[in-house]
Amino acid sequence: MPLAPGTVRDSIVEFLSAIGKDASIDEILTAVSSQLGHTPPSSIRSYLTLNTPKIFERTGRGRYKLNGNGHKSAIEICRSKPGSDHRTVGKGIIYHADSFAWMANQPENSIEAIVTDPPYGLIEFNDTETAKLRAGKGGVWRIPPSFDGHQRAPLPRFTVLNDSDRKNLHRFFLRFGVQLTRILVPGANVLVASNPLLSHIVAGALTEGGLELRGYISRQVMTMRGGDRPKNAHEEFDGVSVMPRSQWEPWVMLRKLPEGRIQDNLRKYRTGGFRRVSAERPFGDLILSHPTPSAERKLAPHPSLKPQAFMRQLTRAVLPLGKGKILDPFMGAGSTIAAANAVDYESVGVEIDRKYFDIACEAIPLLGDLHTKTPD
């Protein structure tokens, strides 16, 4: 079936807008073909030639980038196609796509930071478990009881994972680490939300994939995990908690190895450290946090939504000079992209679930405009 007029051009515009720099014809061809299917190289060359210099700028032999008008055109293209798989939301661009397929088509050394909350149990977001979650019962998700008059959000039961699940988890994050090592610039920070029961698997697999483990950021927040008495024996063992009540959430902190000295890496790639909170105060690895406010959950109904007050602190810190692009390859309802907009950073989000992608399209501007208060 023939493509509609302008389809190839629009795909080129969206790709160059997403990477924010020039690319070779081969790189452009790979990106366009991944979106539209097989595309003749002659079509790519024709569209580039016909739209230069109006939209595209030739930067060298066989290399092109968007000029100023081209960037504006990319925004208008995304906004004019509300049902498309690409949207521009503030300074962010979001994609409805499989994150691994999307990352495979990105150039090397093209992303400056990662902030993401992946499906680290894997099974909790497959089609079967997602359907049970949306139905409000059954499966790996549990609905915790109300607490202090507040209804709590669903929580995944990570204690039910077996050896096979944990091996799959390791393979998933090993594959993720390999992809990140390729597309990140040297010195780029990687922050990955995890769980006290699984963070060692996540950290180990990502380091095997080529990243360097730098420690953990502790989000100090009261959760509903743990603290329960023995099941079906709560009266007999009234003074026992099977597990401590969890009061923190680990974020695995890694980076791609820098090139040479940090000062040289900062000059070349603008990466290699964290942005200080102020001249007197460095960024710290313990961050006080409240549970996600109900007002934010109403704007972006996703079971793993993190609060903007917390996400903005992380997002601001990962680009040490305040320059570059942040990627969230497991975007969910868009809290990372909203936080990036709030701190005036460029970002890219990728989400495979169409329902959550559509939620993110609407929620990101609303979340980004919220006034938040950091806990004392």
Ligand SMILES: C[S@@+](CC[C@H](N)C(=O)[O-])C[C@H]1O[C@@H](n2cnc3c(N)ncnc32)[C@H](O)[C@@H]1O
Given for the second form:
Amino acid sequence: MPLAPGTVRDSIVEFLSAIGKDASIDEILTAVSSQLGHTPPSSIRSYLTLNTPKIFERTGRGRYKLNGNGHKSAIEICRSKPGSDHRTVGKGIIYHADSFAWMANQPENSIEAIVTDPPYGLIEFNDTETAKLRAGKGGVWRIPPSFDGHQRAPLPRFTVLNDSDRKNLHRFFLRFGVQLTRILVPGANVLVASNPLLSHIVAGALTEGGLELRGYISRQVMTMRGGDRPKNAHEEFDGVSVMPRSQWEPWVMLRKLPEGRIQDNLRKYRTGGFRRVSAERPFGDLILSHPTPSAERKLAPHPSLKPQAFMRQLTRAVLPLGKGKILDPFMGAGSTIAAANAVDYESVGVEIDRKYFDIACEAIPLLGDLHTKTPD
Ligand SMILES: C[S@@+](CC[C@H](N)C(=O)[O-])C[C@H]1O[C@@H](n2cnc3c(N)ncnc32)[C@H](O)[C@@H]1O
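Hand over the structure of the form predicted in complex with the named molecule; the form predicted alone is what we had up.
Then the entire complex follows, led off by the chain already shown.
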């Protein structure tokens, strides 16, 4: 089917906006072809020449970047994408939308904190992989063997990511960082769920996007990743694990730079620190946790659902004065929004998948009302 007029141009604009710098024609061609399918190099060249200097600037031989008008069109392209339905659930508002389009429509300095668990690998929640997961057909999803009578939740296989996936991941988080830096108030905390294989890419790209890295929060939890013996040589090397059985989940911790002294930032924006657990006890960066209980997974059937006991500790801590709005731009079934309701904070969630959005509408009030126990 022929592409609608302007599709190739918009794809070039989106790519250059995502990387935030100039790129060669070859790099642009690879990015556009991975989004739209095979695109002839001549077509890329003619779009670039036709729109220079209107939206592109030539920075060297065969290299281009966006100029001021180009950045404006990147935001316009994002705004024109569908972003529709929204609901109120307790003190939270949730949107069925693409969060990049949603964020492009938000005013500057309008959000006080981010707590989110983004799509890693970037492919595990695309239409094809979601369909495979729902059909129980695997794909990037690994269904761990059930043992001791318990059915295990599917896990995405991040070890299958190749160089190009990792570059896309970097591009995705750079774009995310640039958008966040615009909509967050100074001093706002950003907590991003990650895993030990990819957290360095996430931290690097978000920092390039304008945020400041402040460290990591370690969720101590036994995951199903690692611990396996060498494939097809289990018996020969029965004393070897290819990688350790993972027992923690890193959450990348960043912030938008505060304005001046922390006390001034706290007064002006209500951000610039973490809320203490009690007057005697500061919030700590090691949190004992457990896998998401099956009762919660039944209420909110999402493959990456985070447990309420843990999410409530995080959400409570990210607003130092308990005031402001927490955004989860990759809401899934709504564990962040439910946790924010449980600690009586305002929140906003955005989810692109209609089915998960519908699950979140029903699950958030139920998860938010659950009594949970925190491991000692
Ligand atoms: C790792 S899951 C989050 C699960 C969540 N922590 C929970 O407890 O339910 C990531 C979610 O982001 C959604 N997603 C992916 N790309 C998105 C986008 N551009 N805008 C909004 N949501 C997106 C996926 O559909 C998926 O539900």
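Positions refer to the first chain, counted from 1. Think of the rigid core as the biggest set of C-alphas that the two forms share within 1.5 Å after superposition. Worth saying up front: this structure is predicted, and the values here are computed from it rather than measured.
Comparing the forms between the two forms on their rigid core, the Cα displacement of Ile12 reaches 2 Å or more. Relative to the superposed core, Asn341 undergoes a C-alpha shift smaller than 2 Å between the two forms. Superposed on the core, the two forms barely differ at Val350: its CA moves less than 2 Å between the two forms. On core superposition, Thr49 has its C-alpha offset by 45.9 angstrom between the two forms.
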